[in-house]
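Given as structure tokens, the chain that follows is alone and in the form predicted alone.
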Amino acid sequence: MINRDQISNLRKLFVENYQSAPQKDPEFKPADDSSRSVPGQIRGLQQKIASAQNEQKARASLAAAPVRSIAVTSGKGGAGKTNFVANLAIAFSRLGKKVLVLDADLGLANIDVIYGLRPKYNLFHVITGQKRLSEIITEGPCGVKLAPGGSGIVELANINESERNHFLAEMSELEGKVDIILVDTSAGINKNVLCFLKACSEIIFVTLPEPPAIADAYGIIKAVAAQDAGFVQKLYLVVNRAVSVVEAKDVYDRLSLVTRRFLNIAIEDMGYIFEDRVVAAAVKAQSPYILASPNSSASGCIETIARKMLNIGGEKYGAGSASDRLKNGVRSFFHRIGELFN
């Protein structure tokens, strides 16, 4: 990489070469004189200077505004994954983070239902140029931004270079406006789910304290590890609908043991959410339980998880960390998704 001193030397050489070129009249154009090699060198130096400056600007921008991308998934449906995402996003927002929720559950996208929203458009309309990003982003509770995915996510695999550049330019509007991208994936193991999990630098697996759910959680962890030999993502486990701390800890211990023994993978204990009847009531009322019942045990668990996530993230993001996988930007995140679907 060219540093600042090298750029200064290149500029000096550029000026010296240019001044040494014979200029016979005002119409003299060095580039048109094929008998001399200096103009070609000048063009090359100019390109190197511009490239180095652009690289430095890009690095400065990335260092100033890191973005965490967190995928939430589960081995089977009914684990409460989407409800968890909807409430976790609000908890992050209330802790001062700017959050974008990407509803990537292509078959059963329903975070908007939990938020009581009715978005008319999704990312498909942005990709095809029918709508601007600002026209499809919906603001949910506590300032959480929702990007309805729908079929638009799959369309990333079928667009040409011009359409992709247009889409990524639209995504650039979010740079500096988002701290966390929270991705709600479909349940189970399929190509779409694995692409999203690979694109994110952190993954939260949500499971229930039931043997079939635990087995399914192990299955998707194994699938994630198998698809990438250079595995660098942070993996977390959240046990939903636990009746006690002991039960939740037992689930984590069992799953952590088998992932370490057979996959050589460490998965961190990110907490649990107690079985709480306010959750079902909030879903029926189309209101996140962290707002409808802020003093409930489930809401307290969500807030604890959010604080724990933020503490973990702040001290581990640097050179060589999992976040480098996405270059720390919203635009880079969506670019990587497009590459993976291709």
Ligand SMILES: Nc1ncnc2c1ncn2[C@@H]1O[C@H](COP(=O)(O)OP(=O)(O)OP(=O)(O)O)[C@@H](O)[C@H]1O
Second form
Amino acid sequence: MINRDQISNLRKLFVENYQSAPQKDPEFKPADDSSRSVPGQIRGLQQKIASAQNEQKARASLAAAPVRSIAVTSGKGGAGKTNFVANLAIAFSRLGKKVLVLDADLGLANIDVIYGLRPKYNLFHVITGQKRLSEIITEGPCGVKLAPGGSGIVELANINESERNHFLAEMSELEGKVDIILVDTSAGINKNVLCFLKACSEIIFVTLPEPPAIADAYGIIKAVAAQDAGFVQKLYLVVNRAVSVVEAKDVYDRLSLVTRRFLNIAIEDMGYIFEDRVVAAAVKAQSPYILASPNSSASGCIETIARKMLNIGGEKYGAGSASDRLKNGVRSFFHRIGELFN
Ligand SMILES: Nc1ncnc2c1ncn2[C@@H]1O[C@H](COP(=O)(O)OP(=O)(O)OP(=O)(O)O)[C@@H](O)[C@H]1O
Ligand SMILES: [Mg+2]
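In place of the form predicted alone, output the structure of the form predicted together with this ligand.
Starting with the chain above, the whole complex follows.
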């Protein structure tokens, strides 16, 4: 059966090939005489229709690509989550992804400070209907979008049905405009953080190499497992402020051993970020180090992690699993948040 679209494609191709092409392109020459014969022309048209259909299919599958929601958390405060998120978002964006950073950290030195932005409004204003989503989202470096959570993060726990519907309708605006939602959480184990971790399809745990930080990382991984026995999130570990590859690998080995043995949980090794003085300097200058010091060791580490997360050079990570299919869509991400918080 040939449908209406195909008929209009056929007509368009006919017009293009038999009327406009020779005029548009003075160099236009049929490849050989056989294509001038009627069967040759039909074959040519069939091939063009097939390739137009393939392109349509490719576009459709691109449009349906699941949105990845990635939470970044740590057991201990000050592990480097905010700096990591701020720079990773830029690395993702430069690799062609449309990134939304959701700042769900109630603390001070947040993403906006690192980006040198001064957002006036946050999710609170969207939830309470004072602002549209488009009015609170600010644009950071390299096209990264920033949604400041502010007091809206706490407010999520108190929204009523109509506020929730309004909130979700606002979030639908982002559908198709975002490939990755990166969530910067507060440190520690509390209901608020656990809700965000549960709502995301992937979680990156950031730890420092010191034993107390590793113990706290274990604590939050255990809390995630305890609150949701059948959890489907993919879990990754990033060791921050490492002084050597050996040290980072050792931290990963130790932590993944205990999570496997005592929690029956596998964590992927997502790499490390070296201790680097450019990090503090960039915070001071309010210019992310991946831009201010692109050749620094910390920037190199972020690039490596971004590529690994995006599967560049492999098939292991990223979208496509059953859990991703369940959790795709910006709206469904915020829907889960709305449900989990109530
Ligand atoms: N790779 C690094 N090398 C050197 N210093 C770093 C590195 N990563 C982070 N820092 C420093 O660690 C401090 C804490 O970083 P950051 O604010 O990103 O942590 P956080 O986990 O978001 O903290 P909080 O739990 O308070 O939200 C900052 O002063 C930052 O400069
Ligand atoms: Mg922080």
